[in-house]
Amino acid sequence: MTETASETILQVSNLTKIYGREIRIGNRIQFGQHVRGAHEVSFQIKRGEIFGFLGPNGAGKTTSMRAILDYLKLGKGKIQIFGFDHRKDRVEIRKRIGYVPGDMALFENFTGEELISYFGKFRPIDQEFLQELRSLFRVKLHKKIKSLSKGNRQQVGLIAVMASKPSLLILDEPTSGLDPLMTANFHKILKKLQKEGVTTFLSSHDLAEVQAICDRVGIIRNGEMILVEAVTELKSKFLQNMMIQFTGENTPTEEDFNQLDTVISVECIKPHTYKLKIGKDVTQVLKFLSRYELKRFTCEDADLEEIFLQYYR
């Protein structure tokens, strides 16, 4: 199957997973319980995208990722990868997927070199790219994995998985344990692979990381997908920060600002100076400000962390 730039690599439709079951006797006595891992989760990822998957612990991120990988049986829903059914065609799919879990278990008596060689028996290694990975990561691959720190083990796992340049990378907290330099190098690698058409599905708690490298983001809460949006659009549409400094004594109060529908919060940080968080419509605020003399005015998009917190408060 030939991949094109507009091709949908991963299509998730109504993914639902319930853990446990309830047993009722009559109308009163009940045993067990339902725990909802994911409910009607739907999204798609195009070829060459870096897609960020966000949500706090217990929101359904790991359940969704494990279902996509066919490690969990779906309650209902449909998942297609490269146009194949994720269950019926799992062997063909796994030839082209690289997966790094958040708690990646490695053969501790192997050296890093031995692990990479072992992975190479299942999928051909791109030797030129492997040398690039060796130069960007600084882990000592001749040492046994059991002697390495968590961060160095993570580097070994990333090298072993990425050396074959899989068409789709599924990464669950991949930079956990990495220092800032190694994280930056890892981001460079993902961007390089993106230019070559590799697709990345990235779950991360690091919102700065998602903002820096992801094209689109999906936010999951209580097992439900509540938003899928381009990062640039999300920042510009949902929350903006304003800093306003007035001239003279004719200055509005915090109460005046709070009367505006688009104002989310307002803070007087010093006399005649206010900091506002506003929704996507700035027109109402600009009309309001036209009544006053301004000394200084700035408006900028909120960062992803601020937007994310708005959805979880």
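Only the largest set of C-alpha atoms that superpose within 1.5 Å between the two forms is called the rigid core. In this text, all values refer to a predicted model and were calculated from it rather than measured experimentally. Positions refer to the first chain, counted from 1. What changes on going to the form predicted in complex with the partner chain:
- The Cα position of N258 differs by 2 Å or more between these two forms after fitting on the rigid core.
- Residue displacement note: Q44 has its CA displaced by under 2 Å between these two forms (rigid core superposed).
- Fitting the two forms on the rigid core leaves the C-alpha of I244 displaced by at least 2 angstroms between these two forms.
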The other form holds:
Amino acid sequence: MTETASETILQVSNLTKIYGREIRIGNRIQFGQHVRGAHEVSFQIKRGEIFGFLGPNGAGKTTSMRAILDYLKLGKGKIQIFGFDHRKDRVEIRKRIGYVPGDMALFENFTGEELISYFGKFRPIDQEFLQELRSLFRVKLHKKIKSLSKGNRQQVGLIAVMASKPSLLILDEPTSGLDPLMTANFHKILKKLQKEGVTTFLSSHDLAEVQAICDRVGIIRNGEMILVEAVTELKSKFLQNMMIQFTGENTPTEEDFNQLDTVISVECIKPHTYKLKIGKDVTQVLKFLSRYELKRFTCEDADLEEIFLQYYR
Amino acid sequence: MVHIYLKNLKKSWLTGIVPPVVIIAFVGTIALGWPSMQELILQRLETMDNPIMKAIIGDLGISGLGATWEAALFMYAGGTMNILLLFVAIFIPARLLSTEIDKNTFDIMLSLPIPRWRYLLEKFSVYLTYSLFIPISMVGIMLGATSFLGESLTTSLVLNYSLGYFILLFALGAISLLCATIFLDSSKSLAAAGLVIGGQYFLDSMGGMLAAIGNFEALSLFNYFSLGAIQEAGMLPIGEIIIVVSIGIVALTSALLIFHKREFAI
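Same protein, different state: after the form predicted alone, show the form predicted in complex with the partner chain.
Time for the whole complex; same chain goes first.
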């Protein structure tokens, strides 16, 4: 199967995987305290994209990833990778993917070189790229893995997985344990691979990392995909911070602001002065404010981290 | 290529050589103390030929052999071999998967482009390879010690017994592996394999003494390929081979199928 630039590499449709007892309210599944999983998760990733997969702990990230890798059976839904069925064509798919699990454990009695060579027996190594990885990561590959620190082990694992230049990288918090310099080098590698058409599906809690390298993000919460959006779009489309100072003669209350649909939060920081977080509908707030006399007014895009945190809560 | 097999063969060599070393050391010790041991056996021959002793040392059908070197070998070494069979078949295959799971290397292994059934089969083949060393070392040390002492030993009996032993290692190992694929977790797999295989050992050992469980003796794989049956048939009884190998193949196929299809919520 040939790959074209606009080709969908990963297509996840209605991925549903429930552990334990589910609580159904109408057509919706409510995830109780002891129920984890993913419900009707759908998204797709195109060739050459770096897709960030975000969500708080227990939101369903790992469940979704493990289902994509066919470690878990789907309750419902369909997953296609490179156009192949993720379950029927498991081996064919694995020839083209590189997976780095969270808290990657390696064979402790191997040296880094042995591990790379061992993985190379399953997927041919791109020697030129391996040299590049060696120079960027600078980990001592002749040492036994058991004698390496957590961060160095992670580097060995990343080199071993990426040396074959897989067409799709599935990375579960790949930079945990890496120092800032190695993290930056790793980002450089991902960007370089992206130019060569490699697709990356990245789960991370590091919002700065996601902002720096991802093209699009998907946010999952309580097992449901609540947002899939381009990173550049997020800032303009979603959250804005407003600071409003009234003259004092006729000032609205916090309750008045809360009645506006677009207002996410309101805080009275001093008399007659409010700090607002608002959604994308600015017009509603402006219409509301036109009834009052303002002394000062500022509006700016929220930091991307604030936007993510809004969805995390 | 069989990369999983070769990697695990290298990794497990220490575990693999322990049972053959135990056999060699045990038979070697008997050989060193043989002349004085023969006198003791003569004195206790009558005592040993009863159901309780058979339950303890295993029903090896040695009564017809008298106080000979051959009888002593099968009585002492054979009893040890049965206990070894019990432990090897329970502990090694039942932990083939859980060792990878406990070390967190399981996820990365599953992401490699090989069919799951092949991954498991290659791992089980490592167990079979090292299992092969047990009967081979047994034949070697038995024949070597016999030649050293200038005693006599029916070679065909030793060879058939060793072959039967290997077939039992395969069948019981496959049952243990089946437990591993069902439970994955180390302690649960060991408990299940221990219950199934240990239960069979119990049936075989106690079946001769307790009439209540005597009827179920045939359910135990330890009951097959006894020295008495081999002596009588002059070879491994074909019917027994078919039964034991079939059980092994069914257990192994089930393990491979379950492993290939199951999910890993770990």
